[in-house]
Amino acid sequence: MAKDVPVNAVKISLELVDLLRELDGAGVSEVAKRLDKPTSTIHDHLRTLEQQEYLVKEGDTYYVSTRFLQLGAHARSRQKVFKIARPEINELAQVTGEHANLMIEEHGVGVFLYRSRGPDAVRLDTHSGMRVPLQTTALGKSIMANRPREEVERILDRHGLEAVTDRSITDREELFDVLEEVRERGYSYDDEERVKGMRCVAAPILNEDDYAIAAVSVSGPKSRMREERFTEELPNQILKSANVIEVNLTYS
């Protein structure tokens, strides 16, 4: 097994970038205080990242630069499922009028790889590249339900079960009960577990070994995600889209 060999300077720089993203910009003193590092050390990291064009400086405030956009676009384009699923996600958004989403699992968290906004979709915080706890989304539950239990256990050991809303699942055994239901049913629900007032239906995208490589979903306001639309119509549409993506992946 490979040994962890942390390079502290790199770790600090990456923590700094994440912090600037979370704060939407900050100055040297604020970053040093938040990371509990000497101001001189933080200043050197900020200046180096600015010189390498990963940060921009406006007055005394540093921001993440658009160079990360190039890196993110490259990372996404490497994902075969993104290229294959994108047309189907766009169609699903148009047909349902809501948000249609594509998620993968990476390093034990859910990553929104692509989203398409239908004509009736409400505004959300979701964006491509956004990382969320898997168990807080229907997408994440669809992925975990179609992974080996020991793999899911490792994810939970690493990340725990963060409560994003008061409806998020925070108990491990409750989660495994839910995942068993999802596996039997073939699709999953999110009932205000990540965003208050929003519901979501998702289905996994499986490979030839029935292993979830991604998931597709439709999300919308609770007032529109109810009764037969929530329990029958949307699940059928999403299962159809997931099947089309799976077939295209197999024969692409």
The other form holds:
There are 2 protein chains.
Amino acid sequence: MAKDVPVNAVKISLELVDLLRELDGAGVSEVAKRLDKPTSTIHDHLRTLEQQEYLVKEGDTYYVSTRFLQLGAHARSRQKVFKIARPEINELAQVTGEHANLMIEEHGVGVFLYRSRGPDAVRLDTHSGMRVPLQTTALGKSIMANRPREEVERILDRHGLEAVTDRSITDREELFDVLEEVRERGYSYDDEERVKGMRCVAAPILNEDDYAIAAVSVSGPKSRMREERFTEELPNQILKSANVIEVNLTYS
Amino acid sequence: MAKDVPVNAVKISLELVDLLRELDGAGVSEVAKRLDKPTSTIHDHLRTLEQQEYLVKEGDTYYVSTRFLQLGAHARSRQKVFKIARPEINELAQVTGEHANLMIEEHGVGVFLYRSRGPDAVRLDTHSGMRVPLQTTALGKSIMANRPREEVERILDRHGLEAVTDRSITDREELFDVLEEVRERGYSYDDEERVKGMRCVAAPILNEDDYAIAAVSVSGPKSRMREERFTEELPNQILKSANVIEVNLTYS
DNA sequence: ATCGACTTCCGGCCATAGCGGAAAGACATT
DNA sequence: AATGTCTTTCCGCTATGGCCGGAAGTCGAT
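Starting from the form predicted on its own shown above, please give the structure in the form predicted together with the DNA.
Up next: the whole complex, starting with the chain shown before.
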């Protein structure tokens, strides 16, 4: 096994924490089985993380601690686009009645920074901090469409084009064609490419150099996302919100 | 130096992350100076954390990444008291106009799980995930007052009684006297013990064994927190909310 | 009582974390 | 341009401590 990271012990602990999140808590032996390491090694790591207060132990089960809440809140509030976009996203959710979202790109994946539920919003699995492949959301496509092609290539080299539903885009050239359209049109669609039955409209937030730093969207059930509402009304509302955010970003 | 944790490398990385949060981003040499380690060592750790996507690098500065947002959101939603209390806290903020808060204890410190700003709420530094010494808030006192004395002793042994303002309680016996009163009265006060000019009223959330699992509070400026509102109206509203939460917790 | 499945502890080996030193850049200042 | 002072980054050695096998506890079930 080639040495891939400078400090392997840290890598193990981080994988361990993320596993505990996925499993929603686990004991020593279960973690050891999943990571294919001896229980004694895992035990050492769990103890360390617990002593440093990054995990909590209840009985023989370890859980992710709220220490991460503090770090996460900091990471989010550090993004100036977050605090400027938040009121606009709330507004968007209210007037459309649906979900409204804010996404940024980080390490080549899409991160939901914030979401607001409108009065008619359906139940949905998206939550703050959720990470998804960029090409599977209208948000991600709006971002990629307004980045240099070579940067998008690098992201694809790193993450590939994993399909999430049977409608996901999986061909690289097809994706670039779509991105071209999106850039010209100014906003993007997602038609059940990530979640069955859901459609989505998104627009990018651009900086002074027309480089996408984020995207905003509205998403809802297919039944309500159609005809003029889908092709005219929602795009206009979203473009207006995106524009307000862009303006507020430059003058702040 | 005695070996204090099983995996020292992990400890270094975790301290590093927390330092980056405090500093709101930093370069290699600044971190190295603060942690009193060689730059080469710090460099190894920063690279590892960045490769694992727990940090982001912008130019020569490393920042905490939104990876923590996902972990934090999980850690919070894991607490059933959070999702049950949230609507009640929002309600409390609306009817009182002030800040309303939810706190739990973790590793012997108070953690703000959620807060809601009412229409008249003043600017305040509290935020989700914030960690404070228990004895410096009405919330913390409500929790400690409804825990076995030996458990409180253990917490104090570990964390001491650090003063935050000149009104903070610093004497152990004095604290236990206060806690005794709080338990009998059913709710607790904070009169500028953490933040100058702010007062706070809190009530515990108890489980079936009368063991405090959390606390709710309302906090506001001294000028509005006085006379009957402070001694009657707010305590009653908070006790009512706490009771609703307790009931919803048992039947769910 | 005996088992089984877990967590925890212990002690040793050798991979590797941590470090010093040097190289490669960045950025002023002269 | 050239020099000096900051960085960050790289490289390779060495002693240490991370990792592991195995044993000892712990708990519940049968």
